[in-house]
Structures are given as C-alpha cells and as structure tokens.
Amino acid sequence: MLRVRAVFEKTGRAKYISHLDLNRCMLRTFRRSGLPIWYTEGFNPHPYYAFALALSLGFESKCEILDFNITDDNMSMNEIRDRLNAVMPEGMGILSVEEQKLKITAIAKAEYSFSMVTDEPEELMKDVEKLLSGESILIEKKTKKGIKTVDIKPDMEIIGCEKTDRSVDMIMRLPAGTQTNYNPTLFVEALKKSGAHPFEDEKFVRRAILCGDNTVFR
C-alpha cells in the first residue's frame, strides 16, 4: 500500500468552497478518478483521506496537503497526479504527489499574504507600524471553553510589509497545527480596533505550511 501525500491549489472561485464541502468534493474526485483508494475497515467502510490543515473560507492557497492511501504499490506518482487532475473541479489542481514522510504533528506554522486596500496607504502604514511596535497585540479568540483574550504578537513573524499606491501588503507566519492555529484575520481585526484609517482586507493567500525550523512541510 502506498501512503500518498498530495499538494494541491485552491484558487479563484474554489476559495469559496467550505471545508465541509471540500470533503464532499474530494470524495467525488476520488470516485471519478477510479484510483484504487484504500478504504477504512469496520461496519461503515469509507475512503481514507485527510487534510493537514483546514483553510478558512475565502482564502486561496497553493500549498494544501491531502493524505490518502493507494492499494496498488506499482502505481506511479505521476499517474496518481494526472488521474486526479483530470477530474478536479475548476480552481483546484494537484501540484505534486509523493510518498508521505513527516507526520502531521510536524506542522508548526503557516505563511500567509494579504492586502489592506485604502485611500491613505501612508497613514495606514503608520498605523500598522504603531500596532507592531506595541508590547502586545490582544485579540479575542473563540475556544472550546468560550471567548479567550490572546496576545498573538509573541507568535507572529512578519516576513514582509510594504506600502503600494493603494494598499499595505503583508506577509506573516502564524502558529498552525494540532495545538494552536492563528488566522491573519485576527491581526486585521486588531488593527481595525486600534483605530486605524479605514481599509478593506482582501487577497488572503496561504503561501506555505511549515515545520518548526521553517522548512516546508512535505
């Protein structure tokens, strides 16, 4: 049995497919591809597959991770990729397929890019710099026990922040994985609550899923 890890993109209109619908979509894709997917055992057998990280609705990505098992040990990775791509919906496509190496628990962070569009980019840039220079960036985050106030600044890595003639564009890394998951919209909400100049956030893209040492998870 081959333990397969596929990296796929989710762009364009596909960014509006919810995680629940993505599960249904992938089930149909496997069935249409005719691949010999391994089924779970028990009273209710179903195709085994798992996503490494859920992607927020409205986010695009070129680094989504899908794990599944193939019962034919002689099938090539290229054939698996091509058969899936032949039946994938618009906006989704398999970028690479290889055997699973690292465990999902190795995931530590994710890298995102996004834009904040405004009529006053210079002023908004100052607001961003002011928020980043503070001792903390407090946000309210939903947990299983209710609403909790969290300081995201210690775990946030700013990779890029630049001003254009119509926006402030940012790239940041945030905790992700089985323990803690932060979303860049938390930073956006904190910026708005700080009294920043009006802006519209858009073009959220997950750029990479990373291990603790910043290497790409594969």
The other form holds:
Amino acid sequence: MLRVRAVFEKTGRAKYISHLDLNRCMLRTFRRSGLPIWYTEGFNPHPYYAFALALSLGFESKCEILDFNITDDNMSMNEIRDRLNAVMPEGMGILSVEEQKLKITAIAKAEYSFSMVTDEPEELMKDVEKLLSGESILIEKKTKKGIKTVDIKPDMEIIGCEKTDRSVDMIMRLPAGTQTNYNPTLFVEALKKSGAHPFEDEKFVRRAILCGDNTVFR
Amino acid sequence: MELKEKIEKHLLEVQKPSRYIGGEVGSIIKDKSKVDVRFAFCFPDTYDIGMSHLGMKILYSLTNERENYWCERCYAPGEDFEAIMRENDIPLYALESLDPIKEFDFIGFTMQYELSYANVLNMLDLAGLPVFADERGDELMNIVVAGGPCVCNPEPLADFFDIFILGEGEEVNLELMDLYWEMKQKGCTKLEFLRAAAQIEGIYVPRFYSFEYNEDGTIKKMNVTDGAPEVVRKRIIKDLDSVYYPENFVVPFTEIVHDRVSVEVLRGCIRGCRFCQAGFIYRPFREKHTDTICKSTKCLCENTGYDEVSLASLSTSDHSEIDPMLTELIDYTAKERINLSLPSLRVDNFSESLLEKIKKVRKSGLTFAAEGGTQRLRDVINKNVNEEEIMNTCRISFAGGYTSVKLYFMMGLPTETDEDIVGIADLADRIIDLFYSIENRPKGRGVQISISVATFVPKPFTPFQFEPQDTKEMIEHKQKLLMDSVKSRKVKVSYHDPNVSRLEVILAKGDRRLCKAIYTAWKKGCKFDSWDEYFNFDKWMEAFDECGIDTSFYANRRFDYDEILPWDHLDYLVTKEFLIRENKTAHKAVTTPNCRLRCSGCGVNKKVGRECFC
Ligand code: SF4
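Having seen the form predicted on its own, the form predicted together with the partner chain:
Complete assembly follows, chain above in first position.
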C-alpha cells in the first residue's frame, strides 16, 4: 500500500467550496479518477482520505495537503497526480504527489498573505505599525469552553508588511496544526478594533504549511 | 467593475456561496465569441432545488452538444443574496459565463409547480427585464419561454411569456433555436419570429390568442390571430431508447436535494390514477431497454463520481424488464460500492432472488401511497392498490425487520364521505394488528405508523379536472374527524397546509385573468411560496381581491363538461371525451384497467399513429 501525500491548490472560484463540501468533492474526484484508493475496514467501509488543515471559506491556498492510501504498490506518483488532475474541479490542481514523510503532528504553523484595501494606505500603515509595536494584541477567541481572551502577539511572525497605492499588504505566520490554530482574520479584527483607518480586507491566501523549524511540511 | 468582481465582493456574506459562482465539475464553458445563440435555462427556485431537476440536466447537455449554441444555468437567489444583488446593482446572471441573462437570446423557465409562479416574475425583475412580455420591446432578443408540466395550462402565466413549449423538449427546443438563428441573421423582428415559431408543433405563442367571457365568468370564445393554429399539440419523443441522454451531470459542491445520478427508465404511466396529472400529460408509456439504462448508469457514475444512483420514472415497477434490469443494476452498484436508491416498488411480480437482493440494498423505510381510506374511494380514484396488497407488503417488510410504515392519503377527493375518512384510521389500526400477529416480527420495538394527508388538488388534463376542491370548512371538518378516529398512539397524523392546496388549484385551473393577480401578489412580496417560511396566503388573497377575482370560481366550482376550459385549445393527446368518460366512471366507483391489460381509448394511440402496447 502506498501512503500518499498530495499538495493541491485551491484558487479562483474554488475558494468558495466550504470544508464540508470539499470532503464530498474529493470523494467524487477519487471516484472519477478510478484510482485504487484504500477503503477503511469494518461494518461501513468508506474511502480513507484526510486533509491536514482546514481552510477557511473564502481563502485561497497554494499548499493544501491531502493524505490517502493507494492499494496498488506499483503505481507511480506521477500517474496518481495526472489521473487526479484530469478530474479535479476548476481551481483545484494537484501540485505534487509524494510519499508521506512527516506525521501530521509535525505541522506547527502556516503562512498567510492578505490585503487591506483603503483610501489612506499611509494612515493605515501607521495604525498597523502602532498595533504591532504595542505590548500585546488581544483577541477574543471562541473555544469549546466559551469566549477566551488571548494574546496572539507572541505567536505571530510578520514576514512582510508593504504599502501599495491602494492597500497595505501583509504576510504573516501563525500557529497551525493539531494544537493551536490562529486565523489571520483575528489580526484583522484586532486592527479594526484598535480604531485603525477604515479598510476592507481581501485576498487571503495560505502560502505555506510549515514545521516548527520553518521548513515546509511534507 | 466587472460583474464577477462585484459578485465576489459580497459572496462571503451569504449562505452557501458556492451556489452563486459556478465552476462545478461538468459545467460547460464555451467561448462566447464563437456562440450564435445563448440560452439561459432558469429554474424558478433556489439552486439546491433546481440543480436536482432531471429535465434541466437533459436539456442543458443536449443544447450544449451543439457547438454554436450555449445553454447556461440560472437559479433564484436566496433572500440574503437577492438583497445584496438589488443593493449593488448585480443583475441576475448565468452560472457558466457569469454574464447577465439580459444579454441572452432565450430565457427559459421550467415550470414544475404552481407555487413557483411568483418566482418567475421576481427573476425577470432581478434580470432587469420588464415582467410583462409586451413591454419587452420588438427586437429579436430575450425570448422568454417556459416548459414543464405546468404549461399544460399556462394561461395564468400568459402575459409574462413569449412562448410556451408543450411536451418533451428534446427536439422542439433545438428547432426553435434553429429558427431563431436563421431569422436573427436575416434581421427579423420578434413578432416575425413568434409568428414563424407558432407554426412549429408544440409551440404556443399566447399573444396570438385572446378570450371572451360569458356573464357568469366562464369562457365564451377564444380568438386566434396571426395565423397561429387553433389547437396546439404537445411534442413527444417517439423512440425513447435512441433519444439523447446526458453522459455527464453538473456536480454541485454544496449539497442539493437529489444529490445523485438519476437515470430515466421510462416515460408515461400505464396506471391512469384519476387524480394524477403526470399520469395523463406524459402519455404514451414508453420505456428504455435494460441495456440503455445500465449503460447510462455506468457512464454517469464514472463521469460524475457520484456514489448514489436512483431511477427516474413515474412507476419503475411497470418496466417490462424490471427483474433483469434491477438484477443487473444491483450487481453493478454493489461491485462499485454505489448506493442504489429504489423507489417504492410493487413487489407482487418479483422473483425470490431479486427480492433477496432488494432487501440488501434498501435502507429507507416503507412508504405507501394509499391515497384513499376505503376500497370504494380507491376505486373512484382508480388507485389500483387493494388492502390485500398493502397488508402483504407490510407483512413481508415487518418480517424483514421494518417497524415503521408511512402512508400517504389525500383528503377532499371526489365523492368522499366521512366513512372514507374514518377508513384511514381503520386501515392504520389493521396494520398495527397485523404487526402484532406476525411471529417473527422485530422484537423489542413497537410499530410506528405515520399518516400524511394532503388536500386534493384537481388538475387540468385529468378526469378530475372538472371537480371542485373541498372548501376550508369541509377540510377542517374532515381533519377533525380523522383526529377523533385515530385512537392509537402508534399512529401519527400530519397534514399539509390546505391553504397551499387552495392556491395551487386556483393557479392550476385558472385562466388569463389571473395574470394581474399573480403580478399583484409578487408586487406585495410573494415569492418562494412552496417554502413554509415564505408562504403568505393572506397576501395572495388580498391580491386576488384587489384584482376582483373570486377564487372560489376556480377552486370550489364544478366545471361543466361542455364548458370551454382555459386549456381546451392545448392538445396533450388525451381527448376531452375520454376525460369526461373517466370522470363519469369515477362517480360510479368503477375502475379502469391499466393500459397494459386493456387500452381504454384515451386517444393517444390514434394521434401518435401507433398502438401503445402490441
Ligand atoms: S391509447 Fe390506450 S394504451 Fe395508449 S395511453 Fe391511451 S388508454 Fe393507454
């Protein structure tokens, strides 16, 4: 049995496919591909596949990870990739297919980019800098036990923060994986709450899924 | 800003956004510069419902087979998205190109139920088009057409449409588009096109017909102009086996009502239940061969990736090759781990081995459309199911482990008396007794009988088209009587809203004078009337009132046999004489055998030019 890890993109109109719908969509994609995917055993066998990280509705991604098993040991990774790509929906291409190396638990963070569109990029940039230079960035996070206030600042890594003539564009890394998951919209909310110049956030993209040492998760 | 950008700007604010942006697997994208005629196929309800509709899937694929024609899909937006569209000047658009449907040559609606009429007006309005056909200009463009079962009496919709397409669309739709393209190239006007279109069999152009009325409100006379035919006959496909069937469906991302492959096995029905419009307007009975059905199933499952398939027909058990067909389908689907969802089947003529196989795949509980509570009433409506059959099927199912039965009934059927209502409760009691009389019944659990009761809606082109619907008072009396008759707590009774049925019958049996009431109701905000949470009976009644329409004239009046009915100029192959004969037979509580046993001369065979069964 081949333990396969596929990296796929989710761009364009595909970003409106919710996580729940993506599950069903992948099931049908596998069926269309005719690949010998491994089924779980037991009373109600179903094809086994798992997404490493859920992606928020409306986010694009260049690095979604999908694990599944192929029962034919002799099948080449290229064949698996090509057969899936032939039947994937628009905007959802398989970028690479490899054998699974790391455990899912090795995922530690994810990198996102997004734009904040405003009529006063200058002003907004100042507001961003002010928020980032503060002591903490407190957000309210819904947990199973209710609403909790957390400081996301210690876990936030700013990779880029650029002003254009219409927006402030940011790239940041945030905790992701089985333990803590922060969404970049948390930062956006905090910025809005801080009284920043009005802006509209858009074009959220997940750029990479990373391990603790900043290497790409594979 | 481009329309796509405008849409995307707000898409995340609405529920299930993937319904509004297209891009599904199986959707067909063409280069519009190479397309001659564009057809926006609209379903007057939301995506979840419309995407489930088989007829639309067939015609979508069929039209797109033609390289120079492009058929796209369009559905009614949910209330949240509609508000955004109106606020941000987003016109109604088609899902493939995301172009406004106002730019399309044809805007076609499929009319599946009366309660979607107001949605048509809302969609035309959202598209930025006048809802009245005569306000849409004389340029050859935006031809608004409708098909589907409701257009067998399209009169209440006559003012809003340019063309009604009667019967099956596989051939006539393309003929219509061919004619359009030919005349468009010649620079013809809309009127010239409509005149020519009216000469095609199956095409009804309502503006060429007008009505005069008697003092009592009935129709006095119909006038025809512009050389249109006096009678318009519906179209049928003669050879169902060779007719086009799609090899692929558009596969939605979000869940829809019927989220599976659907394979057509036959058209028409041999049964002739007298209340059932489908049983008459889809005649004659035609079936596909087992081979064709199995090939379609396999091909569609492979191309769509669905793991569920259902068979589409009015009565699958009446297929002449039902045994080999199901055997082959069950074997294929089991091997491929596909669920085969089987409709309620008549089990009387099945082989033992097939019964065994069916038992394995069937998951849903047992449902029975008994329709009437006593044998006399079932004979009146020609529902050829007797108590012995109901009991037999229940016995087999109880022994097989089932503990719940769902029974469907209608209330307000012609000739119905209190005895028939009490009969419903009695039947339920006898099923309970039966359950406890079975030795190997499921142990530890009691039996559960659900009774679902709808109010009878008399429909055009049925033997009951002449019948009045029960008034509100009559229905309330019968509902109370049934409640009082049900003694056992193992029996649960539920009712459909009788007001819904009342609106249905008005719209189904109405004439052209209703157009302005539909318009008024829509203006008052009526839409999505088939949804409980939107249905507003009072607003509809206000609209009828304001337009001076007496609804009981349509709902509670017996139409005379020799009265000119609003749909008399439309020919659905079944003759009016036959419907009258059947109506009389019904009142004598005499049944008519099914078409396979004996032809009862409905007229279809003569018009089609061949016998239905040889
Ligand atoms: S012509 Fe005879 S067999 Fe054919 S549909 Fe009519 S009644 Fe049935």
